[in-house]
Structures are given as structure tokens and as C-alpha cells.
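Consider the single chain below, provided in C-alpha cells and representing the form predicted alone.
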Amino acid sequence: MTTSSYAILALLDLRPWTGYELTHQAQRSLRYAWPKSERLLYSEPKKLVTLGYATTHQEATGNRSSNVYEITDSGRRALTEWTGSRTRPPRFEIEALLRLLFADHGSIDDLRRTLDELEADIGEQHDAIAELMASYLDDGHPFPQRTHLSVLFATFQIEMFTSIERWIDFARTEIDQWPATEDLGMTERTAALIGLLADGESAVSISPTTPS
């Protein structure tokens, strides 16, 4: 069982789903915390059936038949054990940060474009969460008994997006002071930032007027 397996199992605990519905719901509700490929999401329900944590049967939908998955009592017990177990350490996977780390292989304009793309992507996700919250006010939550969980989850997302957007503004101001992306090394400005970071403090608010 992987974390993705448990995520699908938790969705099955809400109600029975077809494979297509599971994939659509997972991409809609899990993508901001546990993004996975569509191929993987389709394979997980079959794994759960093999393990005895879910059952499957076919239902007619128009001219086609679909596999419908339901959780078993063993699946619910496994889900309860998982929610009480130790979580895995968080992992961040943001290509723009990787590009920044190796920006000395490119130009200032390349780095600026990277930040623009990150800002656009984060802004899109920020707007999507805001629209989702607005839909809860207008139409209610699709699973009303779980509204408090979704909203607390959304507060983390909005805080993260806001922090990233604030950092992008800070990063733009920093690189505007750079003559190039390579060979700057330890400047007075860099030393000032390191001093804050070494104390575990945010460096985003420090004035960019420190000599470089």
C-alpha cells in the first residue's frame, strides 16, 4: 500500500465510484496535496480489490458498462490504521526552484521568465482554490459533513500560494540587482540574507537597498 492507495481508499469510503469518477475526483480534490498521474490513479482501485480492501462490480451506463468500486470492512480498518500511523516527511517539487538553483547556466532573462511562469501557475492554482471556496458558499460542499476539513486544507493552500507570490516579488527585486546570474558569490547583500536565514527568520522582508 502506498500513500496513493490510501488516498483512493479514503475516496471510496465516501461512496462507490467508477474508475473514471475516481480519477476525476482525485484530480479535483487531491491534486494540490498529492498530484499523481491518471494512469496511476486508474491502477490503484484494482490493487485495492486484489488486497481485499475494495470490491468491484459492473453497472450499465448508457451503451457501456463501467466498473464500480466499493470499500470493504477490511478497507475501512486499513484506512483507520493509516490515519493513525506516522506521516511521511513533506516533499516539494517545483521545477522553477530547480531552475533557480542552476540559473548560472542561463541568463537573467531566463531566470525572469522562470519566475513569470511560476507566478502564472501559482496564480492559476490560487484562483482555483478561491473559486472552489466560493462554490461552497453558493452551492454547498459535495460532502457537507466534510466541509470543515476541506476548508482547513484550503487555508494551507491559500497561505502557501500567498507566500510563494510574495517570494516571487522578493526574488525579482533581488535579481534586478544582479549584473548576471554567475560568479557573484558572497556579497554584502548575500551575507545579510544569510544572517537572517541562519537565525531561522524570513529574509523576504529585508530591504533590497543593502549594498552588493
Given for the second form:
Protein chains: 2
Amino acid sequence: MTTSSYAILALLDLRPWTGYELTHQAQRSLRYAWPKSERLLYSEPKKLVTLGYATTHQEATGNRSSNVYEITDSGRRALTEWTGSRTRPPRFEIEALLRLLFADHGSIDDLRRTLDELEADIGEQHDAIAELMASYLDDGHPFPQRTHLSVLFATFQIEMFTSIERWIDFARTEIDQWPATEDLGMTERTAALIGLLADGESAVSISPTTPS
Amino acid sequence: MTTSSYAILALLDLRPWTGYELTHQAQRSLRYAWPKSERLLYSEPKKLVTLGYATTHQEATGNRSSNVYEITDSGRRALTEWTGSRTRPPRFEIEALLRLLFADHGSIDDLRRTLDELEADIGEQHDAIAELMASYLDDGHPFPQRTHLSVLFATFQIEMFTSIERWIDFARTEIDQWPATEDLGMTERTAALIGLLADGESAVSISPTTPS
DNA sequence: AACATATACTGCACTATGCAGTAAAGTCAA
DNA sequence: TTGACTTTACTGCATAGTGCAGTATATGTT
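Got the form predicted alone; could you also share the form predicted together with another copy of the chain?
What follows is the entire complex, opening with the chain shown before.
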């Protein structure tokens, strides 16, 4: 049982779903905490069935059928055991930052483009969450009694996205001061930033440039 | 060629490394932007050799040998092509948030423990970056002319970690108001939070509880 | 001399992704 | 009403990536 299996099992604990519903629900609602491919999401409930944590049966819509999955008591017990296990550390995959680290291979404009692309991707996710929250106000939550959990979860996303957007602006004003991407090294400005960071403090909110 | 291959290729562009050095360097310095397993990191340079992007030769230390990898001109060209490609969207895997979403399966104390574990993991990474920055002040950067890049990268990490730590405190004060994890639903407080989030605004800095 | 730790990897089973392919049902417009 | 497009509803396959165990030498420490 992987974390992905427990994620699907937790969805099954809410109600029975077809494989199709399950994958799409998981992509809509779990994407920001646990992003997994459609392909995997289709495979997981099958595995749960072989483990006895779920049952499956076919349901027909005209000439076509879909697989409906339902959690078993054994599955509910497995979920409870998961609750007791150690939470895995978070994992952040950010190609934009990898490109930043090696930005001296390209031009300042290449780096600016990378920041633009990161901003666009984050903006998309930011908008999606904001719209989801607006839909909760208008139409309510699909599982009304779980609204408080979705909303506390959403405060994390929004906090995350706004702080990344703040950083992107900060990074842009920083690189605007750079004559090139390479061989800058330990400038006065960089030394000043290190001073803050070494104390674990955020540098994003400080004044753009210290007068030299 | 995957992003991981380009990450290794970018390291090889700095200087030749042994497979061992490469994996350990990648885990130390790239971990926060591109976390990959030791196993993969050992395999990547081999792939680069078969593609003609790197060459390899054995070097001996006593009776034991290590594989030294060096970038080729073709490899440098590949790196340049990578610079022109679209940056992949970021990806955040946070099991703690998955557990939060399904917290109604367990107790409030289970949820509190999850937050504690997240705090511990983030704190570890936060400290590691702060220490790295302190070492730059004391001993300098291993590639001095690239200090500005590492430091701008570090401003992102610290910003991220401090904002997550702020959110954890916020989440703790929120759940302190909950009588249980389940069936709370759309409370006054939750509705107030949604109002903010639907506008894309951060809720973390607002006052703990609106008087009711 | 014994032991731990760092160096320096490889094999293997399993997890996960991306893409292509298949096919039926619904929906809207010329 | 027919054709085009989207949504529903998946599966197969090659490749990417992880985790763990295993192997073996070198170096420093008690």
C-alpha cells in the first residue's frame, strides 16, 4: 500500500465511485496535495480489490459498462492504520528553480522567461483554487459536512501561491540589477541577502536595493 | 532526455565529477528544486555517455576505481537547447495536506500530530538552508562566481519554508476552535475564510477568530 | 585489532508517468 | 440528420524513477 492507494481508499470511504469518477475526482480535488497521473489512478482501485480493501461490480449505461468500486470493512481498518503512520516529508519539484540555479548557461532574458512561465503556471493553479472557493459560496461543497477541511486545505494553497508570486516579483527586481547571468558571484547585495538567510529570515520583503 | 538528465548535464558543465560525487552533489544542492533518488542519479551519467553527451573513464584510488564523467561539446549544445524549451509546471507532493483533507477519519490529535510532523520536516530543511548560507559567509561558495544564483535560489526556499511555518501556526489555531474533525461543515468562520480565498487572498495573516 | 564511517557503486522488484489506442454515448450546429 | 466534437470509460506498453539489499575497498577512531 502506497500513499496513493490510501488516497483512493479515502475517497472510497466517502461514497462508491466508478473508476472514471475516481480518477477525475482525485485529479480535481487531490491534485494540489498529491498530484498523480490518470493512469495510476485507474490502476489503484484494482489493486485495492485484490487486497480485499474494496469490491467492484459492473454497471451499464446503454451498451457500455463502468466499474463501480466500494470500500470494505477491511479497507476502513486499513485507513485507520494509515492515520497512525508517520507522515512522509513534503516534496517540491520546481524545474524553474533548477533552471535558475544554472541560469549562467543562458541569458538574462532566458531567466526572465523561466520566471514568466513559473508565474503563468502558478497563476493558473491560483485561479483554479479561487474559483473553487467561489463555487463553494454559490453552490456549496459536494460533501457539505466536509467543507471546513477543504477550506483549511485551500488556505494552504493560496498562502503558498501568493508567496511564490511575491518571490517572483522579488526575483525579477533582483535580476534587473544584474549586468549578466554569469560571474557575478558574491556582490554586496548577495552578501546582504546571505546575512538574512543565514538567520533563516525571509529576504523577499526587504527593500529592493541597499544603497551602495 | 528528461529534466533529471539535464540536471546532471548542467552539473557536468561545471566540472568533471565521479559518479559518487555527482549523486551526492545533486542530492546536496539540487534536492530542494529537483529531488531525485541516489539510484537514479547514478544511472543518469551512464545514459549521457550512451547519448554522446558525456565521456567516461576510470580513475584509481589504490585498489578501487571510480568512474569520472566529463561533458562533451554535443552535451553543451544539448544544454543550450534545453534552455529554449518550456519550463515544466511545479509539482508539490504534500502528504500532510492529503491527511488534512481526510482528517475527519481520525481525531483532532491525529491531525495535530500530522501538523507537528510537517513542521519537523520543514524545520529540518529550513535549518539546512540557513546553515548552507552561513557556510557561504564563512568558507565561501564551492563555485564562487555562481554565488548570486545559489543565493537567489535560497531566497525562494526560505520564503517558502517561513510561509509554510506561518500556515502551520494558523492551522493550529483554527483546529483549536473545532469540537471535532467531522461534520463541522460550513461554519461562520469557514464562510468568512472562503470569502477571502475566493478573491485569491491569503487568509493566514487575518485575526484568529471573528467574534460571533 | 576491531569497528564505524565514507567511498563507490549494481541488481532487482516495484511504483508511476506519458502516450497511444479503442469505443460508445451525449451535444450542438449547418 | 449527419457530421464533428466532447465526454465517458477505460487498457497496453515503453520508459522513468524509487527503495532496498548487496558488494567491496579505504580511512579514521577507540
